[in-house]
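Below sits a lone chain in structure tokens, taken as the form predicted alone.
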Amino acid sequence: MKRTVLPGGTIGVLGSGQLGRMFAIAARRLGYRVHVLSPDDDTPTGQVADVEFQASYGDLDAVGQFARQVDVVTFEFENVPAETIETVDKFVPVFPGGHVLHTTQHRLREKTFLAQAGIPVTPFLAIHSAAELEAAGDEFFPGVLKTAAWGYDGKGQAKVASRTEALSAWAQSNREQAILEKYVDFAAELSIVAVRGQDGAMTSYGPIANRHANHILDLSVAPGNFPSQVAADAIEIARTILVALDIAGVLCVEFFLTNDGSLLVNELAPRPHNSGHLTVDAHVACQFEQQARAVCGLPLACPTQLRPAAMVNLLGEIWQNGTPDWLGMLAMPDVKLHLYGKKNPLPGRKMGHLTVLADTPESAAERVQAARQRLRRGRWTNPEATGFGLAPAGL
């Protein structure tokens, strides 16, 4: 149901990571109070929220108590149980909604929905058993075998060159529902961050060029300098999905651009997205403000980009040789530092990001990577994190 919550009201957030943190900061700028619920305490979101409510998502009595203290609820990641959303919905609306979460938190349901809606996707097969892998056609190899549920940042997936490798990966998995996707030898990766209000109004940011390393987003650049027809098609696909899923909120659509110039949807994220972090510094209004406006029933904001920008993630590896060289990096006055308040810099864990605005996308990409390199002490480097272009980068 539609719900208008004016500034001064209280927004509840399910999940307490960096996306919730940046959402809370944007919402508080608009004058909202923010309550966050998660199983942990002293979380990235909790550190900046008005109230940090610590409870298991499965503790439905506590979830109900949380919901009674807020005016509207959103979520910052997809791994929230359906029962949690259903409980909240008894007291206040949840945006973008339990139906959206049900579809997008499960890779097979998501791909099936997209295919049935006529959206171009990578060829895929539902896998429930080793026998179904045995029967998979040769056209699916090489491929990527993914768990159907609870996966992100490359977790729960394996590239498989052959049926034999697929069977081995299946045997080492939890052997529950999975999806086998044909490997796409793409030319580039891009994303569209779009938003739809409760009144049906829609807007979007232009295509963002992305590069991954070890299945984790490494570098995002905007504008992505894609052909105008590719940009227009990507935006139109994102708008079609917003309507088909009846989303009120932010949606990120991740695409592969194939070598023949066609677009394939890889994944959906019904929330602000890592690739859209650069909108905080580079645009009139960022993706997090858009999310707050959408879930509160306000008019959407202006998505205009002010200058070309690039963003790099800071993973836990940056800390492996000691405290990063913050002074050396911050001596670069054009670099914007965003840290998430996480205590333990584990390998592969997103600890923060850097953003640079420049006269061209290429110079922004070069500058932001140079800034990240200044942070590293000792001789450790990531050979996958240098340079930027539209060459295939693998899955």
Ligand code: AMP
Second form
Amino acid sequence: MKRTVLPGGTIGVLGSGQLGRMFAIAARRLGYRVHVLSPDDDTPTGQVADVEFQASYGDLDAVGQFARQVDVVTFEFENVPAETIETVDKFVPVFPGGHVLHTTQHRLREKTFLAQAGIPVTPFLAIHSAAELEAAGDEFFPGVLKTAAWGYDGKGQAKVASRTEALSAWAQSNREQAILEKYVDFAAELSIVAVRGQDGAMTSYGPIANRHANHILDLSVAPGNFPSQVAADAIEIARTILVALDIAGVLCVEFFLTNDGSLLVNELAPRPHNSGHLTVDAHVACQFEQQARAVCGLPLACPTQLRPAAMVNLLGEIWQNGTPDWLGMLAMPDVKLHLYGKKNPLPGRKMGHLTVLADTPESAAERVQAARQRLRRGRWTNPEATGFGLAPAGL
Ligand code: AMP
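Right, the form predicted alone is done, so what does the form predicted in complex with the named molecule look like?
Whole complex next, starting from this chain.
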């Protein structure tokens, strides 16, 4: 179903984290009102929305009330239950649709869909029991054992060097459905943030070069330094998935680039993505504006990058020795600070990010990491950062 909601209309958002916050800011700039629903209050999104609706996703009466007050609905995280989307759908359309969430909120469904669509993915096996792990071929070790549902930012993931380690990780898990992936010794990680309008028009950002630390995104740099064929293939794969899933909205495709130069899709996110945060400062229109335009049935905006850029996440660890040195960091006048309004800086929790634009991707990356370093007080141990491979030299 198509839906055009002109500026001045009201957009509903399911989920209330930083992605919803940056979406709400972009949507309000376009003149929309934003209502957000989540189980929490005083949330990153609620702080900047017009209306914050506190209810559990399973409270379908509340969900219905929320839906009646808006013109269209989108979401900012993919673990919204199916019945919540079905309830909203009775009143107003949801973009991207419930079928997209169904596929992407479950790793096995997602990988199976991709493999069936002929898209190269990390070799994987469905695991429901210890016996299936016993029977897994030797080629899956070393591997990564991941819960099939509800995983994000490395939660529910264990790197397993051997079958014995996999069996013990399984025994320690809640033993729900899991996926065993071969460990990919990749040369680099990259992402494409792609967008499709309700009229089928498509555009994209990237490839963006990404470095993770402890399975959490640490640094993103754009433009990523990749061979032009790799970039073209990654964009083509993202477009194929947008069409195959019939998405109206934003889709991030995360890839591994293997040492022999081939691309494997690691993960999909049917929404703006952490690696696309640098589009807010570095591009004519950012990923959040594109989401607003796509869900409201407007023409897509120009994604052109204005200058090379780099982004680092600020995790809760930055607060480990007290209030970060904001004044010291902000003395670097080219650093853009984004904080999400979260009160409790737990380890691994995404509290904000920094972006720097510069003449080259390398200098942007160097400077944004120097800025983050300034925030750290006292003795600091860097988390282990892995796999930047083909990224610009010096990272
Ligand atoms: P995911 O939540 O699946 O996106 O995983 C987060 C990060 O963990 C990835 O971006 C990689 O850095 C790492 N990772 C996950 N799966 C694998 C794998 N099969 N092989 C190598 N690294 C992986």
